[in-house]
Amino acid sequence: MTPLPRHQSIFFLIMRRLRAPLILLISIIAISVLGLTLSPGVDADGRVHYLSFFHAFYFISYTATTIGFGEILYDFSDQQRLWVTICIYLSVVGWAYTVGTVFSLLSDRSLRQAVQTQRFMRAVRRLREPFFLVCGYGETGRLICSALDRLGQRAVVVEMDENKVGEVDLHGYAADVPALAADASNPETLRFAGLTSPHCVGVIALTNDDSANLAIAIAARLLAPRLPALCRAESAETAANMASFGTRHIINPFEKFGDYLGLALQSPPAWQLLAWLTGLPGTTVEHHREPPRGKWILCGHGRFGRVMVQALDRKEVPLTIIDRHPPDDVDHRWVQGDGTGAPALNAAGVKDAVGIVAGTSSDVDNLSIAVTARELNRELFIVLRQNHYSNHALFDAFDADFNMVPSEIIAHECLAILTTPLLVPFLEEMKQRDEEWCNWLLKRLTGRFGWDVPTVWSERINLSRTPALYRRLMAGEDITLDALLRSPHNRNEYLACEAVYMERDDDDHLIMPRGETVVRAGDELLLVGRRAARSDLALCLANEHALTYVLTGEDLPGGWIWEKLAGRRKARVHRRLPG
């Protein structure tokens, strides 16, 4: 559905549709008035009398509108009564045609769309806080909007399907989410949705059509080049095309999952840490067993299967492929079938295998493969592809070792990139560390904060975001992380958060900076912890009194009057001191 190109002119659209009935109605009234002025009447003295245009129009007005007011100057003659009778029937026809046209107009889809677009544009224009433009309200879009809502971030939605747009109001978000049923690949639609608004802080293209996502990426690059754009692409050609237009973040869920599986095989603690840090807010990450080394079986050699083959090959994992058609390469053992039955699984050596990937495009087949494989080998590590998030109840009931849900992978990646850009370099740095270091960090953080997905945020030390701390640093004070990350309610207690990454203003960085590290103006910190710690730290960084208490233990009074009173009290105390 494409919005009207000049839909702002709703008034003119209505007038165009009502042009014919209005002309007919005006013509009937004009002819009626003219005829009534030409019809001869008789006055009280028996003389011939003609109504003036004013009196004729007055009479036709209350007659044609069925008001039925009975004021007339003189009794009508037979000619006048005959003409008035004709006028009454003419006016009934005219009004019936007009009312019918109005009802038809009210049910007109184009007019309703124009009104909805106007309402949507006004809602977007009234936004005076940062918002994300989400194109596509499928499973991934819903997950991202829910997560943004929990994080206190606003979102604007553009979705092609009207039924899905209707779900936005039913979802119960804490903040209003303006939504429009329109084609997001249309640049004009993106303008309506606030792409060029100064309050738009990011564009997320999540439609299930690669060409539409590519069009959104191009529009974002040309119309708002400074905005970060995250685009979903399931084909390598589309991803390459997006990259050529300078799209900063391209997310292929299959490749991303391949990276996750490779990381899980290489360093299980790093994988667990990544899953914990990038989980959806409000959820709990379960501690799964580690993927074993040995023979693996892959069921389904489509797009996802080919990516899995590459990921497992990079880790030099022996692999047998089960598919109805032979794979393109001859480097792997192939068994013909779909894997849902025991014969194909036995032929692939399921009893000797350590892991299996149920990666077909059918959720039912994948569950069937997983159930059959577990009956044949109870110790098998099962990776289960879940194509539709709506089937999560079935997949949760099976309890696989590793669920691959494309919508969740994309949502995790988008949130990590958009809400905490510093998290990406931290995760890349973490992947370079050895397994022992990742295991130490995982135990340290989950031991302190549990397995609930933590709040991950960043703080840049500058005048606008951290004025109290910035002024002290510019005055030459040395303030360490250990002194800074304390509770403003009791400075003897540490905040429930940790700084895991520090980016210096001179392009240097520190991973897991120590407590004695001195912060500097221009630094940016990546913090992990509880939500309350975030607000407490924000208070310390912005409020001079809270920061003074945290650093020195001195509890300053607030306000000019209280400071004056406190100053007099201090003066009296000093006068009483000996010497």
Second form
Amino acid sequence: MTPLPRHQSIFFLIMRRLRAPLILLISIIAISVLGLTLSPGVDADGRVHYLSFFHAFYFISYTATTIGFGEILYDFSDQQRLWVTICIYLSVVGWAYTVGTVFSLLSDRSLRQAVQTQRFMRAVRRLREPFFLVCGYGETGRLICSALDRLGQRAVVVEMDENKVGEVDLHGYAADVPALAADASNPETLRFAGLTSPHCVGVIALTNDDSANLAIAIAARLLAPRLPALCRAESAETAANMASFGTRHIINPFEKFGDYLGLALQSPPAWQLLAWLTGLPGTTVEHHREPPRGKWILCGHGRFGRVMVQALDRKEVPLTIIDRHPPDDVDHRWVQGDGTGAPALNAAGVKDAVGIVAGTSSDVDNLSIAVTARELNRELFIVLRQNHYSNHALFDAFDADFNMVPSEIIAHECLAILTTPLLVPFLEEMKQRDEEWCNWLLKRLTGRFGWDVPTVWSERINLSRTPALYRRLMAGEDITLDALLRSPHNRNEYLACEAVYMERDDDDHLIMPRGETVVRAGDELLLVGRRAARSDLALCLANEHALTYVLTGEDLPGGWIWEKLAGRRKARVHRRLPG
Amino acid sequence: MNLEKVIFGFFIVLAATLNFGFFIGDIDNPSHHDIYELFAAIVVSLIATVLKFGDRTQIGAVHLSTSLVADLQLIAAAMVWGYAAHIAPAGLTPDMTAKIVSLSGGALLANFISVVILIAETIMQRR
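Mind giving me the form predicted together with its partner chain, seeing as the form predicted on its own was just shown?
Expanding to the full complex; the earlier chain stays at the top.
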């Protein structure tokens, strides 16, 4: 770990390097000027005449800077010409040396990095809105950044590879994404990137190195304990280590996918719902075939394969493993060989299997397994592991039933956790419910909003977020969800959103709260719906006039004069009331 | 012994002595003040300034600032001289000479502070 160059030192570094050329230039000009004042010339009358310092300096200035005037008081004598010739060559040497030093300084790697670091720090310091610190700009980082950008959230990127940092600029985000090429496991780097900034709202560690992710988790825990840290961990030991440091969210893509597949086998609607709710914004979720129950085949018993075996075992699915090496456990039928060829697949009983998992670490092998297997058995449910996001086109063309892309899984998970913390308890709750309920909810939500990934957000009822509603609630009004979720443009229409989860102050929560539920101060709502509904609702909750219109149908006057007039009219009405 | 320190001390002291040599004499008598001495003082002072570039210590910063002050005053004096000798109709009058010499006197004070700092730094050195 080399400490990053201190940003203050750039100016001094330049000055220090330029010391020698500057002294040389001063000396050369001084000698030239001095020599010129000392060498005798003749004036128009033939008398001996010496150039004054003023004239000598003037002459040397235009000679040394190669401007090349021809204007002097009198014609030079030969002595003067001799000296000037020397001066010209001296000055050329001086300039060449100075310019060479400046260029070598500009192309100096450490200086360039120092300048970049300083520019990055300035950009981060100037961020005056909440931002996420993304460490690692690989496939996942790219997905996260573009999703955050689409959601209107700012991001700061730290990445080791300079080429990838260059890609950040090329990507064309709507908002400027400051990026630094540095080692994110260095706490100093994280501090430069705004870990301790009051505007930082989360740290996402997505480097492909488990130990670096662990280092980031530790730094985040110690330097900014209140920040949520999301870390990727591919080995169980790292995950355990992170957990011991109090990292709140640890994402293991393989395990996550195992969970997904388990959920899909157990309750397809719940899985569909999950995919729909946690999709990347701006995409459409495809309606998948439900994974059948029956015999399954697993190709590749590596890290991913092992997790898949566990997930399938949990659902008590009979399983045959195809691998070149025997698996550690002997509970499963094992076929030695390569899944890419028909013999091994036939030996594993592909004809009467219902599903296959192509889970080797090679994308080409996985595709080859899938193609061969589908030829042997048309009806086969195919789970395909895609290691590299760049192979997207190939995997899209094949049209597997279930595509496992680690980077996408991590991205979905991170976004769901970061942007709507309430989504996690809701999904947990949903997984506990029975299939019928999930099916009902899925039909209801997708029937209303379609299969495009919806906007999912949460809204807390408090003074700062929802001042208008809060004041009304404090005044003792009973406001139901049904009355609240209406359009501020026409209160007879409902907003295109639905409250799916409600967390109350007293540790109580409601899943799919009914319309007649009364909103209380301190409640937090999880809402699913269209993007426009979000801003409309925010307007209602914050703006007194909009809220009054939505609740009562009354259009409050806007300006000060109209308010006064309306107040007087209202006072008159009150006076007329009996008592 | 450090060659860098020797050169540094040499230029600072030389700047101060040259400046002093120019300054000494009747304030308004041009024949007491040699233009070559002023020129040498400017050149040495400029080199002394550049030598202080890039020093990040507190004392280095003070050195640099006093040196910049000296440069400023000396260059101002040279410019007044140039104006008096070439542009002003009356030429180098005692009046003008007094202006030049008083400007160089200011530079002398700055150079003197530089020398004091140099001495203080040397005394503080515990090796």
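For clarity, a rigid core is taken as the largest C-alpha set superposing within 1.5 Å between two forms. Positions refer to the first chain, counted from 1. This structure is a prediction, so every number in the text was calculated from the model and none was measured.
With the core held fixed, residue 82 shows a CA shift of 2 Å or greater between the two forms. If you fit the rigid core between the two forms, you'll see the Cα of residue 31 move by 2 angstroms or more. For residue 258, the Cα coordinates differ by under 2 angstroms between the two forms after the core has been superposed. The two forms, fitted on their core, place the C-alpha of residue 40 9.5 Å apart, compared between the two forms.
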